[in-house]
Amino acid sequence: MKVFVIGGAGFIGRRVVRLLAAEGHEVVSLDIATADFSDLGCQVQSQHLDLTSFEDVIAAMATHKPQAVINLSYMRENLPRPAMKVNVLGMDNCFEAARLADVAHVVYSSSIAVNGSQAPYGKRPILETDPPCPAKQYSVHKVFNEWQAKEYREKHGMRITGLRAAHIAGTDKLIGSVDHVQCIVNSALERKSLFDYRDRMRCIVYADDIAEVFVRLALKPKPEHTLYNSGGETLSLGQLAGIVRKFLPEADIAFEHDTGGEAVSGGYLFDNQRLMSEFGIQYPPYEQRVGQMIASLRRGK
């Protein structure tokens, strides 16, 4: 199959082009930045694009053709008509083109900041049904992303299948929300970490699953859904640091307040059982992730 990863040379895109290719699929990574998959030869193109550009974007599709669109390109703080040409009219262009060229299957990234805090769903899990409370501009892009495909899926027949992603954590992880990656790279490179709340919770999944999520995703021809919660594992920030400390005793992670975090935090529960039950999607434990996050920064010093 050959299979398009807008955002290719992205965070998570990185991770899905190689796992598309380690399975034997035909990958085109398109990118306003770069990425170096040059060990993957032949199997791998990698393509400058601007996503708010249709004309590009169309392009891309006729000459490429590919079977099924995996679209990780977002930008979550910045200026608001950048952030709303690459997270509206992009994610627009992405799903027009793939009409016009017949793709399909499109998966594409949603948020589970949708759900802003967890105040409005109380103490139980947040289901994909439940409505959205999107507090930031980021959050309303997506909800707006997730209403634009279902018009497609409605008025035009399409197969696109959402992906509300949790707190992705990864090494290399540097925009976004990050205190709970600082918390495990500044121990391991014998940093200080100082943070706000203690009990500032967070839904945490490892980049590597949430890779793997959107592959299984993109690969299945029908989904039983058309939205779906990644989920993870509900840590607290002071819950992550006892974690660390197994690993590194002595890691220097501080807190200004104790509490007062929960109130400040967005959603942290999130059913994901659409995810477990139709693709087997079992995550390691976190505190392994955590162990295999270390061990890869301290090789490096």
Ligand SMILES: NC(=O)c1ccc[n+]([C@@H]2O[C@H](COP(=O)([O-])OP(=O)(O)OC[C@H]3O[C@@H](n4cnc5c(N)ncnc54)[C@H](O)[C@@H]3O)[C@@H](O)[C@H]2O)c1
Contents of the next structure:
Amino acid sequence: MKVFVIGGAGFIGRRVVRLLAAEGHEVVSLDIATADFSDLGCQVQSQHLDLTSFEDVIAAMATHKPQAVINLSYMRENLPRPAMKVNVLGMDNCFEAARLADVAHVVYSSSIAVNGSQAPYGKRPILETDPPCPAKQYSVHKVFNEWQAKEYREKHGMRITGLRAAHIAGTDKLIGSVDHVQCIVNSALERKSLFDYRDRMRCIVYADDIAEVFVRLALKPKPEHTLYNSGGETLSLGQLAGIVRKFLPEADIAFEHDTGGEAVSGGYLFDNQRLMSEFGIQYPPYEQRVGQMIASLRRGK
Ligand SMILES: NC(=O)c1ccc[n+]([C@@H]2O[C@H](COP(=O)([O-])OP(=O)(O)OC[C@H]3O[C@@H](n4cnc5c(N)ncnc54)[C@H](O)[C@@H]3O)[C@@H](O)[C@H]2O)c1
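How about the form predicted in complex with the named molecule, since we already have the form predicted alone?
After this comes the whole thing, all chains and molecules, with the earlier chain placed first.
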């Protein structure tokens, strides 16, 4: 299958590109930034694309005629206009161009950020059907993307599927929620870590595992649902520090406060039964992923 990965140079995108290629698909990675996929030969084409330019997006889709599109381009920028252009206008450019180019399936990344904090839902797993409670520019943009996807589905009969991704972990993660990653990376590199709250909560998925989810979603012609929670492993930073110390007993991880973090954490309990039952996905225990990350960092030391 020919698949577009928009945002293919990003933290998740580059893994999605490689996984699709490993499974034998023809991939076009499109991004405003560059990524080197030359080791994958002609199976992956890299193309410069500014998602905010509708002309560029429609031209790319008309030229390559992908069967599926995965849009992972996004901006966490605080300045309102550049963020709106990529996150809101850019997502719409993707949907509209896919409509005009007759793309069979579009998959886009939403986020657990749409749910804001855990408090409005109580101490129970948040469902895809629970009303969103966005609290930041980023999460409001994600809610709008979900709304726009619904409009395109209902008014144009398109197939568009969203994944509300949780906190993604990988040693190369540089932006977004990085405290849980730093806890691992600093410890493996024998650096100190100081975090605000021991009980700050995270719902974590390893980057390779989320890439797999995006690929499974995109390759399914007719997913049963239009929106999926990725779910993940719920851990406080204190619990994560305990896991890190199983591998690195001397890890220097400290916290300013033992309590108070839960109240300032985003949502951290998520129901991902839709994804698990339909796609048979089971994430390996996160402890195993922590061990892998530490081992890879120690090898590179
Ligand atoms: N990383 C996480 O923890 C996490 C969690 C939940 C949801 N998500 C979502 O997953 C998606 C991918 O996240 P990521 O962590 O890989 O982000 P990332 O910032 O690493 O990748 C985003 C990519 O978008 C590209 N981009 C930005 N502006 C562009 C433009 N105008 N035209 C084309 N490309 C442009 C960037 O160059 C970058 O390669 C995003 O939608 C993000 O909101 C990520």
